[in-house]
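Only one chain is included here, represented as structure tokens and corresponding to the form predicted alone.
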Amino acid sequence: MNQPTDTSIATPVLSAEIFIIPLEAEKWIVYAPLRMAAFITNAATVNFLADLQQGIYSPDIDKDGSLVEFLRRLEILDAGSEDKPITIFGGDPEPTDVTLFLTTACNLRCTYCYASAGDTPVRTMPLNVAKRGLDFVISNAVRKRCSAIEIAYHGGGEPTVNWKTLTASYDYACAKSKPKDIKVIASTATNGVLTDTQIDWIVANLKGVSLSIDGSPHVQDRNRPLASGKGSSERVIHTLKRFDEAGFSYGLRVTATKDQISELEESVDYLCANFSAVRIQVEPAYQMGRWKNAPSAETDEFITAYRKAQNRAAQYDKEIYYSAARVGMLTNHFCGITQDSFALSPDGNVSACYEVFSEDNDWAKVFFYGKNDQGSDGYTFDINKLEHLRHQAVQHRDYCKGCYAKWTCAGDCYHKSLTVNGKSEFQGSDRCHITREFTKDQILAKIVASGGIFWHEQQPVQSPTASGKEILV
């Protein structure tokens, strides 16, 4: 039945923040991120929505009312206000998880190492520094009645090189937490150059591992040689085979340098065919540290190679992913920097960023916001620095306001944006283009998986927040 066209009809109200994403051949995606909804349409519908944004409604354009009814089903029209996925942290941090930067030493000499590990004086965390941090998060967990604490072993080198502190700190955390009925969940980043004794301990004690490997043996050996200059692939493959035999949970991380982009599909195929990991993170090499002056891999060539590698992984029922493209996760935080992340340097000072692991880092004055309090068992925090970091959440970034990826990317990595823009207002980067392209791919995949006409999920999923005092808005 045709909808009446008299002027007494109420104008439908746009109830979603929408973005129009161009496709080829006069087609567009209409995307409402906070409704987790999207569909592909033509110019007439795009113009209809543009008019509604101006408060203009012409019933003759939608004579039978079917378009309006469709948009209502997607909560784009007449659905009330949207809840923005914004959490704001305040007061002194009360973390229940800690990242321990165990050492700047490394048994590899990766060509693109963001930390230039092996080129700088070695700093190693003593056990008493780790214990102090663990006591702090355990006391917070008790006070907040949390059932678990989390420990991440990381740093500007290979964490397992400081094996004594790694294992002793884990044992200490378990011993202190058990009487309080608090579980210890621990994981580590690693380059995979491990002894069998270390592998056995990791399998027996850690929840998971993020292991860096760049693909097939010749790529791995070229990009990630041992400190001796020999290839590392044989050692890393041994570790992965041991993990697979034990049924141990791990993820893989591939870094693509510009000269390796053409081999990315082959490398992903090798990893999928030979190892059990079902998810593989793929990132272009960061122009930091040892790779600071190298050619950028943040290019359209990388986008093309990534898509080919993605298709290849799908043939194995596996997935590759890029950190800033994550449709389905709604948040104003890219990472822990804006969520009071609590990471300890070897000297016991507090950083918000796992890439800024040393007080000598170029951006240490931005990211280091605390130090141990000699008069207590806790830490002293510079609230001004902390508030600056909290303010880097995406709702405060003018550049991001018109970007359709903003509630999923959440502004991307603040440390990387500083390397591109300095302290000036963020003006975007080559990573932004990559993020938008992969976000668009994911939206299209959601539409296809939902039947090919539209995508709509009723309950938005917000990312987990870091431990701390947070205010929901």
Given for the second form:
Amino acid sequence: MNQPTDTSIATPVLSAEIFIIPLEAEKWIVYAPLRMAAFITNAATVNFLADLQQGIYSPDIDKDGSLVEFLRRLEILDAGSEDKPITIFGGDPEPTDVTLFLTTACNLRCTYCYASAGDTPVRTMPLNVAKRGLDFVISNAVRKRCSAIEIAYHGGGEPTVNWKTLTASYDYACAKSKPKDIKVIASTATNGVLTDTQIDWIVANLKGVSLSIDGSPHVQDRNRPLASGKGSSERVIHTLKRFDEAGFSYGLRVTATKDQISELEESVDYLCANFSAVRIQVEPAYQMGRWKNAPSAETDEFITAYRKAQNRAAQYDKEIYYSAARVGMLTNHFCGITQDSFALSPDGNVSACYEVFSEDNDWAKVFFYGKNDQGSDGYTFDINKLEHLRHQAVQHRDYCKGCYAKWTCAGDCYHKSLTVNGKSEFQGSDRCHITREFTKDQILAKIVASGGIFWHEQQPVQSPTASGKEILV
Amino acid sequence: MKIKVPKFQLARVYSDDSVKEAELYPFNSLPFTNFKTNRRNFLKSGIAIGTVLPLLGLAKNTNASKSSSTQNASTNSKPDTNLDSLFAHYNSVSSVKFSPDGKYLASGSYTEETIKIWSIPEGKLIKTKNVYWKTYSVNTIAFSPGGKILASGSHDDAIKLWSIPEGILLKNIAVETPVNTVAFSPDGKILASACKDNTVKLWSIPEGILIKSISGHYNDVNTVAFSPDGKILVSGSGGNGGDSETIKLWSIPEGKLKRTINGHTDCVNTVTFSPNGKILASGSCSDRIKIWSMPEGTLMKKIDGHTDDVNTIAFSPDGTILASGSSDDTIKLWSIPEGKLIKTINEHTDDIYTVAFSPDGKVLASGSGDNTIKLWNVSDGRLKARLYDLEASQIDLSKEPSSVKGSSYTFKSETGQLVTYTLPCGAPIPTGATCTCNCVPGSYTGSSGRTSGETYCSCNKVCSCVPVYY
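For comparison with the form predicted alone, please write out the form predicted in complex with the partner chain.
Now the full complex is given, and it begins with the chain already shown.
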């Protein structure tokens, strides 16, 4: 390697964390996630950058200086240090958002239910448990001068089955917040089996819903039957039509089991053609709960089917997405578990994870970190558990250090990684492969959208999330 | 489970050192549609999409200008070789239609899954919609009277409704049989489809609900058209045997048979009403066009002149000219009601499948089996423009430097923002970007020995390009 001999030429300094993604023979994507920049190039460029990283400048491949100038424009050279998108939570949590696990009861018997809803004893949240949680987040909002609180209805069952607590808790939150000039923003997850009365109330009061549906009626009826065994498609389609008529905002979520992968494209087409949702989440089924011993859907076949489905959705100017592939969003948190997520079980205990909704879950000891404080209106928190959860942010994961998706995937779902890897250090999962493939797709799509040669955007200014005490690093 | 630890950090990669100069590679199609691409394809799609008017201006001695002096059917010269490889679609153009306001031209293609929307008069391709996920023919397209909806019918047993000009799919209507022709009623509330299962089907718009399936033909229904008052629907049938020569008139909305016209001796490919509704024209596989009085259905005139199937006919908006397109590769213009030949246009090199008048009657668009769409001045039959999409073309930009110059353009961002980037010398420029220094087509030779006439930054130092923000 030639060392520069002309001392008048300043050696460029690498100023970005660079990842090299093989594309095809003799072609690589140079990806600088924190600079939101990427381009496709040859080995000469890659090795030029790799040498620069070692402090070796090889100007002979860039005699006119245009390569260096190009890289400077992309902030890959001589742009100073990068701002890492790391936020760390500390101290006692002060959430202004609450998730209420309203019930473990469900009116469906989905074949792959991660919660095995319907097979487990029914637990239902009484109103006083919800009120206590709402009082807590409202008081935090007042103290932190937040203009809104958020309520998410979720759980290991269908939240709307506990309709009484759902509506009463919302009314309670509104009544308590209004004098304090605090808005209440509420949403729910639902399977879509709703009465017209429930639909009317949801449209009138909630900001949005996340509705699970698996596609065309025969797929829905096969995978997501009613508790009676009959198909649920008719009920769910009715709900969606009502939502569309009302112009109500909702998102769709499709779960692909291994045997359904071949029908994914058709299912997405059906949803795009018949309903107004513009973004549809598509995930492979989790091998948990009722699907624990089922064949994995986290396969290359899923990747292929997803890409076809993505193409179909694009024909309708709609898009599908997968939770861990999100180029353009820079973060060290995959979800709320590292951000003091505050979710209440029916008994009023505090979990950080939507999937760990019950104290008898296999990983309850990891994710449940708080309980009612008998001596006050608030909660007591196990700070050691909380710190352990906070420590799951991606900057602490050795496995992720060399992964180009790390600042967007942010380590993926901790609960799923525990399910796969047990208590040992995270060692990756089949989902990682899926995440990287879709992340690569998104990088290439960014290049295409930017004119086909390179992608570069200004990094957005970080805004603190509403939950907890946050330290920007 | 132990999964390989990802190692994508920056590190030297193996190279055979055959290319010592840094190169950037363009990527212009999404990985989930077509993962691999190359520089040529990128440039084709990125640099020049539009009409070939600039080329026409340069090619004074071409057949384009020769044809302008053509007054009769005898001219048989071939198009200029520079233009031969400019195509609008990858395959035969099955259907072209002007929007009612004349601002757009929509086109569909046989054995190709795309519909394209072009701005008029610029002739710029503004939208390509993938219609199907498998390759099926787009047999027919039609604009709604308000121009907000484009309907397409295809061989995949479906009708699709698209918003115009966005090209967003509004409705997918399952027809359960291939659709040969679609036509909107004048009030836009009904869409009629001519179907391969011998039926005419009526659909409510915008709901896409089947109102009525009309039986009565005994063979494929090839064509349908509404009368200007919307009270009559005419259909033409024919194919392999059966009642291959009938035209039937149906009352709307009842769908009752009013009259059967047995006048053709072979399949009826195309029917259309004159703007005042008093004349019905039909074209058939027997090379012949016939003119019928309405509502009597009596034969007014037989028009002979084509030497192969008449695939398409269209009345000018004032009803004085009938244009016809044939498998004899010609377009003919006929005076109405006399039926005299005004002009023959002989510049396509394959079957003419579709013709359409612009709403002002000044331009005739034609689509052909030669994969081209051409616009003609109606007044003199001269070639006005040729719509093309380099993605679908075979053009070699290195041999067409003038086309690159003629097609270069600059966009302004919506916000007026301009951000200057710098590309390495020799890099292809981004789609729509304009190089602000000295990009010269056809002048760059890279160190790899690549001699190229494409638009590259050929600068000595650095080249600043202004990216486009849509």
